[in-house]
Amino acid sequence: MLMSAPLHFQTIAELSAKLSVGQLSAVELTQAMIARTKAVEPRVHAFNSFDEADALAQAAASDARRRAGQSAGALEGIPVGLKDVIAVAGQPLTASSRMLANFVSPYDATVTQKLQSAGAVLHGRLNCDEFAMGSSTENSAFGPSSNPWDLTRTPGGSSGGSAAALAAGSAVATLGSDTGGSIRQPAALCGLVGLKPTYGLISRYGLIAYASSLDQIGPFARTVEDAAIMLGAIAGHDPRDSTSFKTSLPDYRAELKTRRGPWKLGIPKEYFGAGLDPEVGAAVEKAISFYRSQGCEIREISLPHTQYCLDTYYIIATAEASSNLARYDGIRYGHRTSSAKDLLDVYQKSRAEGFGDEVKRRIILGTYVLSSGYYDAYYLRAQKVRTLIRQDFLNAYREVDALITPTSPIPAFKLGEKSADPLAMYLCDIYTIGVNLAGLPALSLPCGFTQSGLPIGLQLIGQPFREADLLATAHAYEQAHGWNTQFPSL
């Protein structure tokens, strides 16, 4: 007989079932998560802040609703952590930056409101790379998070705290943001399911902007089913976000059981070349063999403009970052220098003191590519190449239903290993950035471990607004394997 996992490692589906029959209360569950957080947080450092009293008050309100027969929704009583770039009224909103170290959000993000409407207990502010710029969480002004599978290694980034908290058992599910792989890469490195939805499916209202045409909020979960539950809770059109798309929403969880293969799956040859760790490659090849054994048609396809993804991404993303971060000027809110002599000094010193090195690097690069004489040569050309990259994916979908790739070319690397080499760090996202440039949905799920016990992630890339199919494809693999039932020992 299989023993159930400890409470802090159980899924939304399992815990919801216990809450619904009175086997567990929301207060008891929240107390258990608080205790777990206190036990592991000194080693993991997944949280920037945590309001214990507020979490317990939310849990008590959830129990009261349940007793009154007014259960709010699919996440009633479930503790969910939020990356510290998503606004929660009355809570810190720092983006892991000195620039916003003392800022408290005056309003809720749309996803925050949706989680509250679904009954979730909002559980802490999670660490990340400063303003979501990075691949290791080492750019956080509050110090790096550690990977629960090996505390000497990174959990990935930029949503590293969201991944680390879930992997460590400090939350039941979490939200992150994905601009170039910032959900999928940490999910892969921490042995979790991470979903980057189609651009426009989830409102960005209340998300601190990094690169507005690339950013998208999405869930981290232990299972594909939990990811489907989370997506169902936060998806939907929002008139406050001009890029939010009006589309019908299926019951993502229910459709896991009704959408079955076999599928036509494409293997992009550009994603299996130099730089791919042999153990990662072998694990992904085994996953491909599984799908083939289930009757799926596997085709090698080409995404010929993949070689331009990294350059294109770092022109467009930094240009948008330069524009978005211009608002942090020491005048309206955020850090303001105490040693300014005049107005220009306020701007220069506040920004110099408030931003970290990586953020400054990207602002400088973005300002350069937008500057007079270089706009056409860099930014405009990058936008044209972006169109070609998206067309590559759309051409592939004339032949296949989804694509299979590695999520990250390497397993979790040592903290400090790539800090001095920005290009090496940027290459960690080589398999994920094309998805953001094309605005597509993609999901990472566990597909094995290295010989040293580090998780390996498999990426599935779907068609626009076809998350139900993407989740079903991932669920078929997950159900046949037990990777999600293994947990770090800490």
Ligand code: GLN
The other form holds:
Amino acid sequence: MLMSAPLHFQTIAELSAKLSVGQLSAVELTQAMIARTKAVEPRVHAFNSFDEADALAQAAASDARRRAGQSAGALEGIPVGLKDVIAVAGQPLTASSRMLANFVSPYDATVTQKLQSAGAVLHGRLNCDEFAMGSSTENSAFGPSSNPWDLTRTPGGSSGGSAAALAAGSAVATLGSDTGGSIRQPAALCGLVGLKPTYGLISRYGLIAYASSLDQIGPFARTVEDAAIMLGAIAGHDPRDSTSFKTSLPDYRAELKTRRGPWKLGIPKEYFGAGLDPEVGAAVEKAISFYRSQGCEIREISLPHTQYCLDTYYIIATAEASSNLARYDGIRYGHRTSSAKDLLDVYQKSRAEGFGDEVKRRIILGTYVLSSGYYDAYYLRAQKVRTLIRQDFLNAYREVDALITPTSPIPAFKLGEKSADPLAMYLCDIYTIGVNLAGLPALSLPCGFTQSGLPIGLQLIGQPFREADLLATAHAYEQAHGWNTQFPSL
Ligand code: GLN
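Having gone through the form predicted on its own, I am curious about the other one (the form predicted in complex with the ligand); can you provide its structure?
Then the entire complex follows, led off by the chain already shown.
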């Protein structure tokens, strides 16, 4: 079925096979991607910027490498889009903020270099919530992205542009960043595979920092196999990121075929309570039945501190954000006010003009929880609760190999539906943030559609640095279902 999909909906695996036998050139593929993007982008608005000439030059260089026999990898000549928080030398890097509206990155992120050396064609900077704070892309200073399955709805966030571009056929794969769910939730809402790797597996060098102890870069892909290919390209130790982990890496793609179940899977009862949309719940239940039918042992387990995840996250993430965003002072980076009377006024006005409301809200909250007199009551306590939350997961892994949950409690919601209510927006992350607090790998994969045709996502949560097991578990489900052979009609 996938074989008959138009070029712009094909997978890395399919396209790289065509590129390697000369059935397609990287320039032709990139041209097709550019034409598709021009056709859909006015409706989807996935990109903050798109450098057509540069993309074509990269594609021509890829073809030349292939002709010279210098290329072998699956990503050679494949157009990949990056969330606009990942640095590419000489390209705009805005974090979807007025603060960085005119900023051009002087250097490459490690993931950028890795993708380039794998031969990928990096063709655009993708929209997101400002500084990755949000769940809908509505906090972008450049306007929201739309969900290709229903243009009146959000693609999710914060990496909504990365999901929308891929679902719309404007990229073959993309990268996002996930601090509290920003890869998995948009993947779920757009019918894609989204992987948040173990904290420390992917270098954060060149990623604009939001909450450094939680941030992790990861791929969006059409299939689990493509996600494995992308992960293999970007993972690995980097001395330029002090939290990067030294660990030996499996061949994630090859391991998909060798790691077989049946697995012991845990169902955390706290993830199936009030607030879960019945259609989402039913689709996840069906997926659980599938695993049971494959001989997997399914066990209900408990993550007793789940109820504290949201509060803990919004204390730790905002505390770190308030510190990370202190560097945007109008002097060294980004926007500087044109009407200041003294130095303090430069700082105050530049920040007042440069940051949007949600970013300001978080800086204020984060500064508060770190301030003298409140540090012990909020920040320190949140750190202790974080340890308990991680311990919950590690206890569960004494009994089971992985956990199954919904990714998002609801399918894609209408643009504007939650933007006036920060708390309602924060609740979108109820099933994803525990994973970031615990530093674990997790992925979202499509597990069906609502009656009105909106994608539903299933979350699998794995053990630290056991991405290969997680991918294999997801692959088994995907092979038997093929939800990813359906595409939005745009
Ligand atoms: N929606 C969450 C937040 O607003 C998560 C964002 C993210 O993962 N970057 O913080």
